[in-house]
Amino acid sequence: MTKDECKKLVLDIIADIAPDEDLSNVKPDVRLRDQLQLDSMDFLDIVMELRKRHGIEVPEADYLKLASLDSSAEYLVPKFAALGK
């Protein structure tokens, strides 16, 4: 899976858990919580959806690696590669 595909995947999850958010102008290098009205429960929902939909486990120590779209892609590409995706 490419970095762009990972970014889209994260945006798709956010669209499902926060349908009122406008995701059209999300900057990839800025923390998601600084751009969107996401609270800690929304963030946990993102982590849970990654596990449920894609089998990606994100340990609590790695949560900060999902702060922005860019950092999420950096983190998720090798995870998907390990799963053969």
The other form holds:
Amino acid sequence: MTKDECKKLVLDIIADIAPDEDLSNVKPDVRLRDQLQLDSMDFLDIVMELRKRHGIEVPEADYLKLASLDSSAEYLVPKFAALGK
Amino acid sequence: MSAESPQPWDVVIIGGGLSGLAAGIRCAQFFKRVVIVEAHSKLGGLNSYYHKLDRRHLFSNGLHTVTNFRPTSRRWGRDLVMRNLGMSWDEFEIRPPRYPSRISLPGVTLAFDNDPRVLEESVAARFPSEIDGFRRLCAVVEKESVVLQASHADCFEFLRSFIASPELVAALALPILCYGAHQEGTIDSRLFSILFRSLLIEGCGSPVDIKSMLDRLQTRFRSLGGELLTRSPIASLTVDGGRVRAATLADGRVIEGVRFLSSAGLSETGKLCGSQWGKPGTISVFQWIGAYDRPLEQFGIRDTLHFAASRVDYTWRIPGDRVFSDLITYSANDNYAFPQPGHAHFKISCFSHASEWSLADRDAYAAQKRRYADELLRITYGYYPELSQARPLVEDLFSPLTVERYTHHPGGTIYGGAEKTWDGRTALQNLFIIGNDQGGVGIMGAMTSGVLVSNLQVILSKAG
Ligand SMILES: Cc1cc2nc3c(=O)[nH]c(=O)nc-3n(C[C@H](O)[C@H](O)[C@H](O)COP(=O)(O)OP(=O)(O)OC[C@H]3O[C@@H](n4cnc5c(N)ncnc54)[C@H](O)[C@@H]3O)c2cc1C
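Could you please show the structure of the form predicted in complex with the partner chain, as a counterpart to the form predicted alone just displayed?
Okay, now the whole complex, with that chain kicking things off.
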């Protein structure tokens, strides 16, 4: 799984949990909360969906790593690699 | 996995009512070992069920209605709860009403339904000069209701800041007070906003009975690996260095945990810890349920819910030692659009204090229940004359003492204590309050409370 693919799958999840958000101009290096109407509970949904859809476990201590698309990709690439994806 | 296994539970939930079940489901999505500990054999707490007549005839003791029928925001009400539970609303088979609901006071009748325009039009027709204020009220209610804290403003003052007519203020307050006012006099304007939005703006529905809803929640909880202990009253919580370490059951079993969520009530939970917290509530209920062999509409009952006051200048207080018949709530269980006709149960409730009742003399207790019921029925025939000709298959009466006995809430309080915790926190670091005493009133309110407190205080925080 490449970084771009990881960003895409995070965006796919956000599109499902926040269908009203316009995701066409999300800046990868800016915190998602600062550009979208997402609150801390929405991040819990992202965590749940990563587990459900991709078998990725994000322990609580790592929640902050999902702050932006860039940091999410950075964090998820090795996780997918460890799963052989 | 047994309850006594040496490893502590990640989350221990006290109570298998709607807030406990919702919290259990939410926590079980994030933690491996979650246990719900319920005193009774059945789940549901204040919204439970029993059988009468025969084994197939099920009565839901509460369940007048399930609020928040229409989703209006993904962060609130029905969508918030369903998304957090990972369940779909359709699973619960909640049907909308077939008849509108009614608010009635002498000289004032308003209708409301799942389409908010019904109430709006009804206000416009009776109080044309108030309609702008009413619309502003609805807009503000939506903003107020999303904040998870108390505002301390009196709901009557809040209403009067939009509406001049005392009759309209009384009419709009009536269903909200009956549906969830936990203390006499008045309630906080934020709690008022939450209930107003849930009931009057988003509308209502009902499953056939509460058991079907509880069964689905239980199945979901178990499918996530959650453990459920029934017939397991907790006798005390062991506190150690500002934290709860374990719960001890009445039979001596010890359940150790890292985090605790309690739906037993704030003052009740304090007692379990050997402390005095909050302020016990006083609002309880007397209810008459009649089961009929024909649809209720055939007796001229064409309301789904009906909130009735005998005077426009009613006060939200329970007068001691007499039937609190100033304010009555009616619910016609079969006036929802079920695919098959449901049981025709008509419920009449008024508010009451446990202190008015005593079990010391069984005959006197039975006679007092009869007296209350007759008084309620007498008033009811004024609204529904045809009902006086109908014989119910069976009647059931319950008093505040019945509620107390089955829910463990002292005084049989149905909306919790007089103090709410709002953020769910207690004096102990790893113990949180969910349900009525966090501010989550009603079926949907209790479930919202279970998921929000789990998210904010348990899953997202470092508690534990
Ligand atoms: C007559 C009546 C009608 C109602 N009608 C409606 C309605 O139409 N619509 C609606 O939305 N709501 C209704 N309610 C709502 C209800 O008032 C609540 O707001 C809601 O059900 C509260 O849920 P809860 O989880 O907070 O608390 P509870 O339901 O009280 O759950 C607490 C649970 O904890 C258990 N418990 C307590 N102490 C202990 C202990 N020490 N150890 C183990 N377990 C313990 C209790 O047995 C109970 O099961 C009605 C209630 C009543 C009584």
